[in-house]
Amino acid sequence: MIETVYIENQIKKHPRTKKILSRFKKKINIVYCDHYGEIFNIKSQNFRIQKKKPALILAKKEGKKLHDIPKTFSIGGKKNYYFSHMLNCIYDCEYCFLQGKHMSAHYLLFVNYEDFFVEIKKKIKQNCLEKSYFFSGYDCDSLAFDGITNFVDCFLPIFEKNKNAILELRTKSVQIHKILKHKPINNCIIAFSFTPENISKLIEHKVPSVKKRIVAMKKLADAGWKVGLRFDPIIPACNFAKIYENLFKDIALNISKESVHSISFGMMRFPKKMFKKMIKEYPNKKIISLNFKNNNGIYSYSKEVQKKLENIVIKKLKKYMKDVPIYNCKV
């Protein structure tokens, strides 16, 4: 899949960059860089072009590691904050605000965990006194790239130690192998994100298909893991209320609620910069099609679209997922 391997010079001699190059059992080319923004900044690249066949850039992570959370983000918690040790995803989803928010489709990987890991325990240590939440997720997905990264290894032991904090590790990946080997811990919550399967079949392209997802699901809550379920993009469709019944029906058959720590929603949403770049560089009809308002900046469906799609998904989950938290991710 990879044929090429970008390294800053920084890091080239770095002990994870070495591991990480063992782990390609085919012969890759590697070019070296003053810094990763050579490659990955480049305004001239085109995103669709470069997605069929990325590389991957190998790079420090410089300044700050963690970032605030909206508070209509937040799944209980109030101190929440997201990391990313990559940027960029190996799906390929049409609504995927990646591919607006990048000049490059290129995975780029920070190979500099500690250094997150510092700044990880220093927000515990400060916020002392209640919970911190910490989420992967945002800018890749957190368990996909998980047999060259190796992110769960040297995470989850940061979150073992520290009880005092959570971890969220957002995903549509079925690797769970790595997780599985794991003792569970109660501070971290495996969350899968969801479209019905027809929508996924349509626009969720290179993504396992929901069936897949939910027989993961099941092994990580049967061996002890606290797992959460996330349907953002919420997506209107043909049968919309009958589709997302039959997708948490589906669901709730086969985890029990009580290993569903929480279930979180939200509507497509873009900011305008971000949305005019995707539809520039991807002028894609399906995504389109759904009628987008500028609402304040934010390009998302009608107010009165979001109300009703709102009452449904939340009429729906309380009649099969009854007591578990719902959170509605407003913008």
Second form
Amino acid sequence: MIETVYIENQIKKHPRTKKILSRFKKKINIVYCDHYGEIFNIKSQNFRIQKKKPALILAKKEGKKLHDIPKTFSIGGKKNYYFSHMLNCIYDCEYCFLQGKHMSAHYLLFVNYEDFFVEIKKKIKQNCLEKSYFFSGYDCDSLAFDGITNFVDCFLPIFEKNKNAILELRTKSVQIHKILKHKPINNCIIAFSFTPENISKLIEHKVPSVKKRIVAMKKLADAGWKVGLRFDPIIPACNFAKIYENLFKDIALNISKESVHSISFGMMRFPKKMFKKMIKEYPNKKIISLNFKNNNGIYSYSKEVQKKLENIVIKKLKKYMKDVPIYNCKV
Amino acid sequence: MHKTNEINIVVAMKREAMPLINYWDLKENSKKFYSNKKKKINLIISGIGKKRAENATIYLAEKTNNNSFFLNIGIAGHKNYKLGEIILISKITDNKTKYSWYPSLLWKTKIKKTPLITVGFPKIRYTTNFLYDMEASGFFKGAREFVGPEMVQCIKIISDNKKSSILNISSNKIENWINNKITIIDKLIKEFLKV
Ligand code: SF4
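Can I get the form predicted in complex with its partner chain as well, since the one above is the form predicted on its own?
Okay, now the whole complex, with that chain kicking things off.
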């Protein structure tokens, strides 16, 4: 799959770099660079062309590693942060904001996990009077690339030892075998994102089927892990109420409410610049037909449509997942 | 998605260009500028040196379709590689400015990939494991003004190494080396144009 790996000179001897390289079975082409930006941030790259065969870039994350999350995106906590050990994703969802956010489709992986740990622990200490929530999976899929990144084995122990923190790993992947090797950690939520199967097939390219994701989620729940249900973005489609109800029903048939930490959902939304870039990069997108409205610089469905969808989603969720906290992620 | 129509090839010397001109049946349009409209191949002979390569690339870019693919073909030296070996360049560094370009490597090919340093004068000693040439950085500088990294590539044929210095290079040898690799180059170009 990956044939070229760019490596920053400064981490060429980093033990994790060596480990990552040893995970490639086939011969790879290694190119050294001074800074990842020489490849990742240069102008006039074509995201779509690169997406056909992305390279992996191994780099050191400098500067801030934790970023605040708006309160409206919380799952019950007041102190919310996201971190990105990786930028870009092996899947290709048409609505993915990454294609409007980054110049490049290459996978950028920061190998200095220990520096993330330091910041995470510092934040937990700072917020010692309340729980800190940490979210992974904003700029990549947390688990999809775990075979190479070893993210799970490295990050879970940090939270196992720090019970005053909650970790959410957000994913559409079914790469759960490494998690299953760990004893369940009650302050770690494995959150799965879903759209109804017929929508997923159309616009979530390379993503495992809804069925497979439910099976993976069930295995985790059966093993004692807390799971999260994420319906973000909600996508209006023919028979909206019916297809979403079927999805909620399928999940509820397999996963007991007790295993579900929380449910969150949100409408498709993009800042104006990102929206324009996405359309330019991918003019045949099916989501373009969704009749986006510019609501104060944010492209989303009209207020009326949003309200209607929200009502349906909440009503149906309550029917199948009674008493599980539901959060509406609004901008 | 953009549609690539033409390929613009920049070659430093006539003796490097001749096998290509004959193989693709390119016709001279104006001085040092050759093309085959049907095959959508343009070729320019830039002369030796990075500034000339840059100017020739810009000239070609301005004369052709604004979504053309750019390719530099030429000879280069390497410490150990065999004479006549074909290499796809994975990184180009200008020896003077130290600026580097990274052509996207999206192609189905088994050709060896190696970084290259563009120098101002012919290199007699090979201090690194990189290839050495005199044009690629100028070519990249020019081409990247017009297209992204997926649309610019560089192919080199080894002309000298530590056992056989640049003093042993002859016009005949250059033509032979390029002739020997021309079907591989042709195949690679077809792969490039799939982008
Ligand atoms: S799984 Fe998430 S990160 Fe990956 S392409 Fe889809 S939306 Fe983007």
